[in-house]
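Take a look at this single chain in structure tokens; it is the form predicted alone.
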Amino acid sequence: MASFGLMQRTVHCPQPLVEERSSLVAGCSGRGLPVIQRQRRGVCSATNGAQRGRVLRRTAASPDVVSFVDPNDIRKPSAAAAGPAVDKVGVLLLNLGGPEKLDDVKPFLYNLFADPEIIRLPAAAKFLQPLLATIISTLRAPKSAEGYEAIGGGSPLRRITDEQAEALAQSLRAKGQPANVYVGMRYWHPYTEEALEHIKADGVTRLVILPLYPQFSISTSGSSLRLLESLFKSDRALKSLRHTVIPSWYQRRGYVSAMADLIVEELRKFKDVPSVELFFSAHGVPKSYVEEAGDPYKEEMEECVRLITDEVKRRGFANSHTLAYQSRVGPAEWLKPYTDESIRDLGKRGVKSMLAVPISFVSEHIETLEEIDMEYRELAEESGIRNWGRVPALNTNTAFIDDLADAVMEALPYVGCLAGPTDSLVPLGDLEMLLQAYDRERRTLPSPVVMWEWGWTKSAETWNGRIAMIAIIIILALEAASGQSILKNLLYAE
């Protein structure tokens, strides 16, 4: 039995959207957020405060809609408040997005590292991030340009997201949900902003918001969907647009099927299969994102590992697996073990045979096509390792886009609701009480700068100290792009 002031009623909330090993606690609940953590108990959450007092209500136009109605409000429900005439279902795909072609490096290059998730700079530095982004892009354009132009002069990450957007829209249709899917890239064009505008065109009136990365990060789906928030709280219409997000997937009983078919499909490639290292390569975030920000990305990386070596095993493949973290930029520690130590580390230790896996892409990009299958396929060659085989992006397998349209369909009668199974780090729920719910656990990182002061007067003292931030997050920018550690150079150069 829930409570909402004077009054009191039993709502039952939908099925859980992850089908294994989950289970929520019936009834929605306005008492506050839950906290995020393998104990926690899954609920349907009131936004804030200010609706505690208000019943549940599911609207006769769209009964798998839950309103906040207010007992105690005298005045005739409008129009507006027994539900749209028409229900327009709509999904928001996300995505990184990249160059489509070698002119577009550079400016892309900078919208990324703009992105305050990306390079975190301490408050009183913030105003240097414009020109940290172009110092970074400037230095590291001419390399990632060629990465490009390796591939075909451009990222193919827009044609492949488009595709998955409308086998999605036909995967819906065939269920019986129709439903407008829209691709809201962070750093390229169609940029999140464009998809939005088409979405108040269009007139949806439910939304789904779906990220296409597996597992949750704050560099990934969290960068996104903190831009999402910022523009539906500057939008009167989106500000009233019903919807809800699914911020990972990774443990999808359907997506974890279709990786397993690809990795049993090309393990049956090699000669000698029992001998084959299934080597998962995963998208690196720096380590102090893990333990001082509460960033739940190891964690679901490495259960999603488990679940899909557990599934092949099921299906007589007993090989033996590594994870590990590709992408580094810059001195600073990532998570490890990084993906080139590891593959000579396999090679030192007899390993012949290796099949990778692009654990946390689901789309063909620069990092499938020129990191893995150009750099460290060479890499390995070079470590000893004789028989290589990769793994392909889900791209738009069919197993794959109709479990992605079962988890929208799931999903829709979470909207205005906060929910999720026992052991999701980040539920499922709208936008403000998702993220809300998140920073409850979320800590502050630490300044990247370690300050200090010098000089005879507090005036001298504040200007050093500025000097001296600004050459630091200078230097910090050239080793970011340069992956050199110029200070150590500087203090050890004979």
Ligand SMILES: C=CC1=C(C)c2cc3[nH]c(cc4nc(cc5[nH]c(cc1n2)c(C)c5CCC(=O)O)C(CCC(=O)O)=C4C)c(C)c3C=C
The other form holds:
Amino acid sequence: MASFGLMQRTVHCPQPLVEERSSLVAGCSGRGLPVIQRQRRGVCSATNGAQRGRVLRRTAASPDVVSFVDPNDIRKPSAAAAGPAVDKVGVLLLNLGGPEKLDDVKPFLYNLFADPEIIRLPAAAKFLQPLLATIISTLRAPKSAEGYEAIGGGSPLRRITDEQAEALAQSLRAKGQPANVYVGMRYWHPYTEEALEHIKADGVTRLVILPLYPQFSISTSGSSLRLLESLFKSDRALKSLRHTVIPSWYQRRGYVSAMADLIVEELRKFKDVPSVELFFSAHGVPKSYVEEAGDPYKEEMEECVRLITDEVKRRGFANSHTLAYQSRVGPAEWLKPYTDESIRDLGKRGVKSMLAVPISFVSEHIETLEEIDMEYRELAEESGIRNWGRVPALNTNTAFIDDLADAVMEALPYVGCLAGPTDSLVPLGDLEMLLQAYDRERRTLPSPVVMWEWGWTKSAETWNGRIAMIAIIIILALEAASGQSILKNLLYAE
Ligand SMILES: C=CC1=C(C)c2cc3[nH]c(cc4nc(cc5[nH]c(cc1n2)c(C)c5CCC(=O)O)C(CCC(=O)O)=C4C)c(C)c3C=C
Ligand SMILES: [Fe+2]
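Please could you give me the other form, the form predicted together with the ligand, since above is the form predicted alone?
Following is the full complex, with the preceding chain placed first.
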């Protein structure tokens, strides 16, 4: 099997290739390469219809990295790349999903906390995941529901993602590449499984998988890709579906430029523009994801902010900026600085004007509409920040959607590398390879929500032990929900 995944990893960016590709992605930083293919098993050889005639280049620095360097193929995938006679292109947009009404909040949270990428338990304790998810979702639901109530009773994510899908389909059509665009949510409707059923029913032959998160995290794109990997594995039709994945795209010129457009537009609304602090607020992840599992999220986020601020500066706005992380859940340590602490610090340092820039997500959602617009705005006022603004999410911004369409078209020549009809199929390799590149060891991580050292040993496998474990889980889950240390209070109460 020759299998490829489409990767956009800065670490594998050999300089000559950046130059070769820079005309396609003008503005791509020296470290941000738009398209790199990592080879898993064997070269995508001449017997391979999908890649025949292309130049695949190995780099001296990274022999496992090959890159396709024929720019002409980017806009016009070759006839060979088109694959079967009936070629039906599909794009699968991956997203998180959100509760559409208040009654959905608890089951939505259950799905989220039942995800092994959100709470990664040791193999021996996996059977406890549903119980844990039930407890945590039950405890968190009232707080979450308050937030959703404040933004109208539900998440706008489904509506906005559907609009993005429609706009992307239109843009692709306008560029001469018709495609069906599907939405697959991780934790709510329309679930990824539903999207795959439609993809099969429609007879899609080439699929581009595009997570709607600009930066890759194990907890978001990674989780959706893991799910796809297992669904592909268990379904005959999906096994033969040729696909490629665009794992992250924060460094694309179109995205960076669209973000800069929005920032400049909002900046201009302030009276004293040079004094405005650009405050990038990203969704946090537990620190252990980055430090123990190698999640590239922090690195990609920092680079993303650098690219955007450079672009804003190029347009004549040299404002100072801060990157902070919001939406921490539970008592574990998450990426720092935390947004609330940063806002207080900036206030103390005399900052009077602040423009909040949500940066980890491209749609309005609970964390922009409630957390930033309400909670952080109020905190900023309390901290002495008098002038406040917030950059809207990209949603269906035309320049942004057009750039996503370009990303899809650039990815199409990479779809599938079938060496022959009986060969094992690409998709598993693609997803698997991609995920292994980011999270090779699949180590157990301290849970973001419930922190404890797991002491489940064979000798402890007695009912007494289990009951004790469950009691601890319940206490720790209560701690996670209340944000207070119940054990500490019990032990040290005066
Ligand atoms: C890049 C974006 C996101 C990362 C990284 C991420 C990690 C992450 N999230 C939780 C827990 C929750 N997330 C919730 C909502 C939510 N999360 C994201 C994005 C990222 N999450 C979005 C876009 C949304 C909102 C969807 C919507 O309905 O509008 C929630 C539910 C809301 C709440 O109660 O706050 C939880 C819980 C963890 C634990 C985590 C990393 C491990
Ligand atoms: Fe989240």
